[in-house]
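To begin, one chain is listed below as C-alpha cells, in the form predicted alone.
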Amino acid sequence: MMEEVKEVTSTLSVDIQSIKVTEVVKDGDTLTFLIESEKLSGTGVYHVDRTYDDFEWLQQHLFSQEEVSGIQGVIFPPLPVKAQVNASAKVIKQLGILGLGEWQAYCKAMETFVRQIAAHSILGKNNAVEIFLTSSDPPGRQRVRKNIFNRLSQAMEGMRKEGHKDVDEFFQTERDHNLVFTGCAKTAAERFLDVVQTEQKIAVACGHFSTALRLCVEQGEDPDKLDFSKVCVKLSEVFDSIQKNVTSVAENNVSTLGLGLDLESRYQEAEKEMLYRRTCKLVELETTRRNAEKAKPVKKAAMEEVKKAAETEFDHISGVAKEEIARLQAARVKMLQQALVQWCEKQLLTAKESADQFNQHLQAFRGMA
C-alpha cells in the first residue's frame, strides 16, 4: 500500500509536457494506463501503471483540500467518466466520442486530465501529484461513502441555491453565460459524434459493398463475363477506398476536434461546479450576516468575528474564481483554435491521398475502354 499522502506545497520531479498515457492494457473487466513521464534531472523516466480507481484517488485527494484557502474558487479539471471493456449503451452515451475506436481518444482525454492538473498553480502542488505520476506502487484506495439520502438531500438543496442571485454582476453574468454555453457544448458534441457515428457506418457499409462485388466476379472464358469481372473487380477497388478515407475521415474528427468539443463540454460542467460552490458560500455568508444582526448584545462581538471571517473566505474564493474562469477562457480559446487547425491539416492530408488514389481509379477504368 503507498505511504500516508501528506497534503503539503511539493515540487513535482517530472516534465509536466512529457507526460502521456502511451497504452491502456485490459484484463477482463479492467483497464489499466500506463503513464511516463521524464524526470526533471533529465536522469530518466518514470513508468507507472493506473487503474480508473487510481485517477478518483488522485481527484477525491484534490477534492478533499479544505484546509487549502480558496480552494472552492477552483476549476477542477474534469475527470472523464470511467470506461469499461464492454460497456453498457448507457456507458457509452455518457463517453461521447471518448468511447469511440480502440481507446486512442479516451488515452489521450485521460492525458490530458493528468497534465492539467500537474500544471496547475494550486493542485499541482499537493503531494498526491507526484506520488500518482511517480510512485511503483499503486495509491491507497479508500473511499468517503456518501449515504444516498444525503446526496438526494443535497441536489434539492442545490436546486435552491443554483436559482439564487448573486451579489456580484460578474458572477451573475458568468452564471448566465455558462447555463447556455453548456447546453450548446454538450450539444456540439452529441452532433459531432453522430456524424462520426455516421461516417462509420457509411465506411462499414462500403466494405461490405466491396465485398459483395467481388462475390460478383465469374471464372471462364467468355468475353462479356470476363469484362463484367473486370468491372466488378475495379468497383471493389474503388469502395474500398472509399472506406477507408471514410474511415479515415472518422479517425480525424475525433483525434482532433472531438476531443476538443469533449473537452470543452465537460469544462463547461466543471465550471459551473465551481460557480456552484461559491453560490453556496454565498448562501452561508448571507446568513451569517443575519445572524450577527440578530444576535443579543452578549454574543454581538463573536458573531462579528464569525461574519468577518466568513467575509474574507468568500472574499478570497471570488478572487480565486475569477482569476480560474480568465484562465479558463484563455484556454478554451487556444485549445479550440489548436483542435480546428489541427482537424484542417489532417482531413486537407487525408483528401490530398484520397484524390491521388481516386485518379489511379480514373486512370485504370480509362484504360479499359
Given for the second form:
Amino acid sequence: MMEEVKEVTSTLSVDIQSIKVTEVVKDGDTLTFLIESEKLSGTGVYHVDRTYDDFEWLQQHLFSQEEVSGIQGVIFPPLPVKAQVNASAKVIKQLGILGLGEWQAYCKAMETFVRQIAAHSILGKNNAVEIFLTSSDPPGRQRVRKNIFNRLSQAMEGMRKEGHKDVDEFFQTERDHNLVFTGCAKTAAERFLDVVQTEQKIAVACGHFSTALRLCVEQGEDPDKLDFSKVCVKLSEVFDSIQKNVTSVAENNVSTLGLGLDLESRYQEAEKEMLYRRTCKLVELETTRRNAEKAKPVKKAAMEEVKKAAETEFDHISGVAKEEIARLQAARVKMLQQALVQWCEKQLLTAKESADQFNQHLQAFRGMA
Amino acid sequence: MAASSDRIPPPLPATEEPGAATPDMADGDSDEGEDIFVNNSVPVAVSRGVSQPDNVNEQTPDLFGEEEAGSTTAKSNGVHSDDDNDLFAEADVELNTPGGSAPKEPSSSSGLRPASSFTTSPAALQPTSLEQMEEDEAEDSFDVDVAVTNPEKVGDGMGAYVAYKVSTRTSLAMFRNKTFSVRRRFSDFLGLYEKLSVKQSLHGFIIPPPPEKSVVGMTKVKVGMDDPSSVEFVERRRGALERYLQRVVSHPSLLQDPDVREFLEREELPRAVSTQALSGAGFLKMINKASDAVNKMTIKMNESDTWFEDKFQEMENEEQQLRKLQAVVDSLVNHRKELCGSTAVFAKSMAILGNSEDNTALSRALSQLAEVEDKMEQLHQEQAASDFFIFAELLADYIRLIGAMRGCFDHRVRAWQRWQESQSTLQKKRESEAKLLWANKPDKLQQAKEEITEWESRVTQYEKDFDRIGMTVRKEVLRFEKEKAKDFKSQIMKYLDAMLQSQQRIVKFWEAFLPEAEAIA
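Could you present the same protein in the form predicted in complex with the partner chain, rather than the form predicted alone shown above?
First the chain shown before, then all remaining chains and molecules of the complex.
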C-alpha cells in the first residue's frame, strides 16, 4: 500500500516556495486538494492529491517524533480545522474566515501549512514531508500510533498546570503575553469575519435591487414610461457596479488581512500549546526533583538519574522553545506586514476602479437628462 | 343630453395621435409649447381652464371666464352627492390681477350654467391665444422654491412639538414678498392636506400626500431630541415635509389655492384639528376604504374608455413593483447599518491588538489600521443614510402618490355615478310628468315641468363634470409620469455623486495608510 516511513531525516527534493494547493475538488462529501510542487532538480513538477486525513497523517507523524530532542519545544504550524461540505454550525464557527466561499481561503491556509512545515528546520527534515509531497499514493488513512501530544489528555489535566509559575523570567513574560495576545488575535479575526459577512450581505442585497429594477421595465411606446424604464435600467447597472465593488472589497479582505489575522490567531494558539507542554515538563521536572530529594538511599541513585534526564530534556525543550519563539516573532511581523501591504494595495486599486465606474455612470445619467 | 350610459367620451388628441400628442397633452407647462390643439376638441379647452395658468397677466378670453368659476367648486365631492345645489356657490380661486376673470358666481337657485357654452363646437375656441398662453406659462411655471429647515423643539414634556421653518422664495406676483419664512408644525402640514383634499380632489387632481404620523417617533422626540434615532426621525420627517411642499407648489393648480398661499405666508395659522385620519398606515387605509365604497355602489361604471382601466391596472402593478423595491432597499439600509457596527467593533479590536503588540512599527501600523477603520465606519454611516434618504424615502413617497392617484380615479367614477343617477332621476321626473298630464292636475304639472328643467340642467352639468374630471385625471397621470422620471433621475444623480465622493475619500484613506504598512520592519 504505502511505503514504510523510515524515521530517517531527509532533505526535501522540492522547492518549498513552489508548493501550491492549486485546486480543491468536491467528491460527494469529501474534499480533495491538488498539490503541486517543483522538483529542485528542475526536471518537472509533482502533482498529488490529498484529503484532510492525509494532512492529519502528516501532522501526527511530526507530533510523534519522540527521538528528536526537544521536539516538545517546537511551535507546530497549525493545521486548520477539518473542512466539510455542508459543515455543521459549530464547524463553520471554528473555520471562521476560512469557511467562506468556495474554499479559496481554506486552500491558501492549507498551502501555508505545508510550506511552513517544509521550511521548518526540524520538521522539514522528517521523511513524512517528502512522502506527503511526492508520493503518488496517498500516505494513508491508517491510524498512526498514539503520539505524545494527545490533546485530549492534556486538556483534562490542563487548567491546573497552566498557571504554574515559571522558573525563567523570559518564559514567564512570554506566557503572560501570549495569554493576552491569543485572546486579542482571536477576537480580531472573528470581528473581521463579521465585517466580511456583512459586506457579503450587502452585495446580495444590491443584486436583488438590481434584479427588481429590471423587472420594472415597461413595454410600450409611451415616452414618459420609456423614460422611467431607461432610468430603472441605468440604475440597475449602477447597482451591479456597487455589487461588484462590495464583493471585491470583501474578497480583498479575505485574501489578505483575513488570512493574516486567521494565521496569526492560530499561531498564537500553537505557541500557547508549546508553552503549555513546556510548563507540564517543568511540573514533571519539579516532581522528579522532589522525588530525588525525598528518595530513600536505595532508590536515590535511580531517582537522580530520572531527575537528570528530566533536566536535560527540559533544557533542550527550553532551548528549542527560545529559538522557536524568536523565529515566530520575526515571521509573524513579516507575515502581517505583507498582509497589511497587500490588503492596502488591493483595496486601493478596487477603490480607484469603483470611483472610475461611478463617475462613468454619473456622466451617463447626466447625458440622459 | 342623451340619458344613455354608453356614450362615447369626447375624443382627445392623446387617443387619436398617441405618438406626438401625448407628451404635449401632459401639461401645458411643458417647455415644448407645441400645438396640442391640433384637434381642437372642447375637453382640452376645458382642462386648460381648469389648471389655472400662473401667467395671470395674460388676458384670459371670456371663454374661460365661466370655466374658472366652474372649476373652483368648493366642497362637493362625490361622497356628498346631495350638495349639488352648492356646486358653484363659492368660486375659490382668486387671481390677483385685474385681468383675471373669475367672477364670483352668486349662489342662484341651482347655480348651474347653461350647457351650451361648453358643448359648443371647436370653432368657438381661440386656439392661438391658448397656445400663446401655454408658451408663456411654460416660462414662468415653477417659480416658487420652498424649503423646510431648522427643526426646533418647542415646549416640554408630552405637550412638546417640533416647529419647522418654512422658507419661500418666489417671483410670482400673487405673494406679498419675494422671500419670506414662517414657522409651522407637523399638524399644520396635515391641515393643509385636509383642506386641499376636500377642495381639489373633486377635480381629479392628485393631492400629494404628506408624511404619516408616528406616535413612536414623536414620543422619542418629546423625551429628547439628542439621541441618534430621534435625530434620524426628525431629519426624515423634515425631508418628507419639504418634498411634500415642493410637490404641492410645483402643481400649477394647487399653487393657486389660497390655503397654500396662506400656509406659506401667514404668520400664525389656526391650529388644525381634524388630522386624525392620517396616522401611520391611515392614509392608505383611507384611500382603500374610499375605493371600497366606490366599488360597492350599485351602478357599476361601464367604462367606455379603456384608457382609464388600463392606467388603473398599470398603477396597481407599479405600486407592487415599488413596494418590492422598497423592501429590498430597506434590507440594504439595514445591512449598511450593520456594517457600521461591525466595522466599529473591528476597529476597536485592532486597537487593542496594536496596544498589546511589542514590535513598535507593527504596533503603530495596527493602530493606524484601527483609525482607518474608524473613518470607514463614518463613511458607511453616511452611505446608509444616503441609501435611506435618497432611495427608501423616494420609493415611499411614490407609493403614497400612487395611492393618491387611485383616489383621483375613484373621484372620476363617483362623478360618473352621480351623472348616471341624475339621468335616472330625470327619467323618473319625465314619467311622473306624463302621469300628471294624463291625470290633468295643472298645478302639479307646472311644478313637474320646473323640476324637469332643473334636472335636465343637472344632467348636463354632471356630464360636463365627468368629462372634465376625466380630462384632468388624464393630465395628472401624464404629469405624474413625467415628474416621476425626473424625480428618480435627479435622486439617482445625487446618489451617484455621493457614492463617487465616498470612493474618493476611501482612496485617500488607503493612500495614507500604505506607507505605514510598508514601514513595518
